[in-house]
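A single chain, nothing else alongside it, follows as structure tokens in the form predicted alone.
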Amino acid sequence: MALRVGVVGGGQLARMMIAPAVELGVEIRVLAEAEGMSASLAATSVGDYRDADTVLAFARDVDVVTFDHEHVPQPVLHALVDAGVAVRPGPDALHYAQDKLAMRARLDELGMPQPDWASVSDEDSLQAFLDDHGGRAVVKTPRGGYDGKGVRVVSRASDAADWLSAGAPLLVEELVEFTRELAQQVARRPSGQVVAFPVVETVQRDGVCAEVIAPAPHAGDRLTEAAARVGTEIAEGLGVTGMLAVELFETTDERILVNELAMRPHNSGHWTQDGAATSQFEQHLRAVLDLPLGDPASRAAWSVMVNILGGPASDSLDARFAAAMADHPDAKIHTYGKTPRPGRKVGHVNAVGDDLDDVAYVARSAAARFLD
């Protein structure tokens, strides 16, 4: 019989997860939120992953829990563990990834450099941070932001006055001066072993990744060496199972402090379908199923990954197909079953090659193809 994983969650990671499930011949199972999403193909089910009793009922039948994002709650999670499922990454180490105050905290207790940062309760404790910081700083919600939503630059405690109010404690962090970011990828299965992919830039635009450029520039044996520890003393010290992302600042003084944590696939590692001998989709399949994990190692000098944002208005990303394959036939084009929306991510290009500049024109171009 083959191996079955369950992936709670039908969007574009889940659906990123098929091919190489196909390819190994693991059984792959879908708990998607709605009828339609992106990993349709493999959506066995459709139902509330809040709700305990759907997500056990789609467990029953499957060899290991994992998932498309970190929101399951503590509650769901703690009751498939009760009810002798394995679930990776686990109840434990996703309250790290769904609380980033939580993480903060641990995170210290690691030892890993990360901006100053604090709890805050009110404008006074705000204020107080403020002015020991040159004035402004980063104020963020701790549970459920992503692609910069939940994320405020601020000069002024009254800036953060309406999410005071809610009467939960923020994050505050101290604002950055960082002349890139990069993201640190590395697998690690319950066994304990753990791989490190090669070091990336990603280049955001309004608060979105738009670009990966692996490995990234410039990026010597200190940086190299300093990301990947980083990444692996994290994913231990966490106890993460699967595929952990650490979305990295290196700043002005040439350090590198960490900024965000993902506990699964992540867009920093698209460029891996194209340009690493094993796919962070195949690598996770293989570290929530305790196998062997695959080598990280790029395939090429260079790999740049291009996110399609809102895609065309006029007319569907299909329509665009042709144009794009025709210009450029060297590149690989990922879509995600979405329909365009302005700012939404509905695909990505990759192209991968010996000169970056050449391999970041032909992603950038093919991308573009698919916008008006």
The other form holds:
2 protein chains.
Amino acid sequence: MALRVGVVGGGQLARMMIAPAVELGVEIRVLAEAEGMSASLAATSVGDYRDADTVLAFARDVDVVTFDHEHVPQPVLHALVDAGVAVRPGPDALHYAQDKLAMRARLDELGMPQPDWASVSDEDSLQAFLDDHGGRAVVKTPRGGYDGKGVRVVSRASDAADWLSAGAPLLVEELVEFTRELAQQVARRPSGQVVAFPVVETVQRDGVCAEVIAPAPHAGDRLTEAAARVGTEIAEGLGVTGMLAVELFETTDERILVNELAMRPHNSGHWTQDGAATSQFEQHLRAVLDLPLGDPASRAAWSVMVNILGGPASDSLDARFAAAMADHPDAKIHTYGKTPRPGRKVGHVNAVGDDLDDVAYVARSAAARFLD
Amino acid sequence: MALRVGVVGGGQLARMMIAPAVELGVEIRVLAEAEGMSASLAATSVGDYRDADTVLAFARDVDVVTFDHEHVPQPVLHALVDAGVAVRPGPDALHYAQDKLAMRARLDELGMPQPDWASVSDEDSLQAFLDDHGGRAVVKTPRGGYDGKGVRVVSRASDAADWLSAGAPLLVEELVEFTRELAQQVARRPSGQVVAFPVVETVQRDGVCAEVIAPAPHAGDRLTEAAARVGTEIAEGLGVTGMLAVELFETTDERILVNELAMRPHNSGHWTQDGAATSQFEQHLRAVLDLPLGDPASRAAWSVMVNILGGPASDSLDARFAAAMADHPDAKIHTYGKTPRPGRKVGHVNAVGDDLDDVAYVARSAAARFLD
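Please supply the corresponding structure for the form predicted in complex with a further copy of the same chain (the preceding block corresponds to the form predicted alone).
Every chain and every other molecule in the complex is listed next, the one we just looked at coming first.
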């Protein structure tokens, strides 16, 4: 009897759980937002994840419910728990992924390194924060942001007047002087086992992850261990089960500060599909099923992941795919089955090998074949 | 619009095409022999592959038809071709996988190294072959054998009397004095591109593949190149499209001789899922779709694959799986979703790394966790 994992959300993260599920003998069922989504290769039902009855009905036929995203409302999550469904990560952990103010407060309690921050409900308190932090800061809506949305750099309190007028408190954070961005992934089982993947460098463009280098170049033991420790302590402190991604700033004074959290497989870990002994998608399945976790070690000295951001919908993805395959037989091209649109993530390329320059060249060149 | 591959046969080879299909954005449809087969995670219809109408109906909705096995009858294959279906490999190539006498004759024409052989229809001609070859030989039924079935070592013509009485000619081959068995896999596209995987050593027990070591230990350039050349020339000479496996004997006098052919992904190539830049299943999909082939190079110095041969059906595969995972976080365990029975292949374990002893230990120990 195969174990059955129900994934709420039909995007590419759910889709990329399908391949390891087949090999593990795990059955994947997906509750998708619409027909024809990225994960629709798996057994898929379509329904509204904000509706408790819909999600409860979906959960009835699976052994554990997990997620492609963190947007399932708390009342729905609690209805699942109350009905005896194994929900991983659970509502208490997901609360911190859904509410950035709650996350900041909890990470302070845990003693995690993070930027100065405050909850602000009016222009006066925002201006006070700005005055204390060199006149510039980052304002975030506590809920619903992703890929740069719900994030704004401000230098005057009035820059956030529209958001403040909505009536809910905002999160304001110091503008960190960072040399680069890193990401630390860990997996945690309900029974407590935690394993940490190597810390990686992430390169963002226009607020969207463009490229990941694994492991982070020039990351010495001190940085690697510090990042793994932060990831592990957050997973344990917040009670996360499944994959956790901790986005980090590395500062000019060589500290690491927690930027964002994601409680699911994450773009910063796509390199693991071809570059690690265990992919983040396999690891997520093992973790939410409370199976022993796999080895997170790199398979090669270097892995580079480059996102494919779709061009106009009129382009033939198939022809570009074949051209990329022909030029780069060593590139691993992953597609999401999505209609290309400007800026939309429609796939990614992984390359692995011994020489970072070569590996980066292969991944970037193959991905560039998909662009205009 | 995703490319659609139809696979005739619902066994584990079809199943293992699912994972790379998801990543390539290729849609897999399976014509299975029965409900609940290994590949039933893919979109599956159930029907008899010996019935032309059934297979034609299945082929209508796909871009190319390929196979999990070589048993589709020639009239059915020709009906597909006549209807304009892309059949890969095609009937003319599959003929040589279906009829071992035809294969031997054709390989002679191509000048391929192979054991002495003859077609025998009566005890006199079989006895004459035995007398010429030291009194022992291997008799094979030309059709329908696999995993040691339809193969018999004889020392008297009367040992094959039952098979001869069926009226069809048999294949008799010299009993090769070999030091070990090897396998050479190549992939070939309809447009002609051929790539060769590294030659591997296969270890058989009771006529069934038990273990594969990649690359074959102590294989120097001469052997590696000779095996790749034999594989390439057979693929080209027989017009194979998709994956071809050539099982080889390495003789005591350091020659290689062709033993058997398989025109599909093959047990000897399961190591490529975790040990090669491109798995044989991804390569088969690329080849039958006439897409540029992937890099067949090994990802690590050594890969070892050990088959999991199922124990009694009453055993809990899940508990054994968890135990193997806990002991060997670096082992890649692949399951086929089959009910265990004695001797049945229900999965395999791959291990990869720099030290052959370590790699073999991990693969064998993890697989042993599934045995009594």
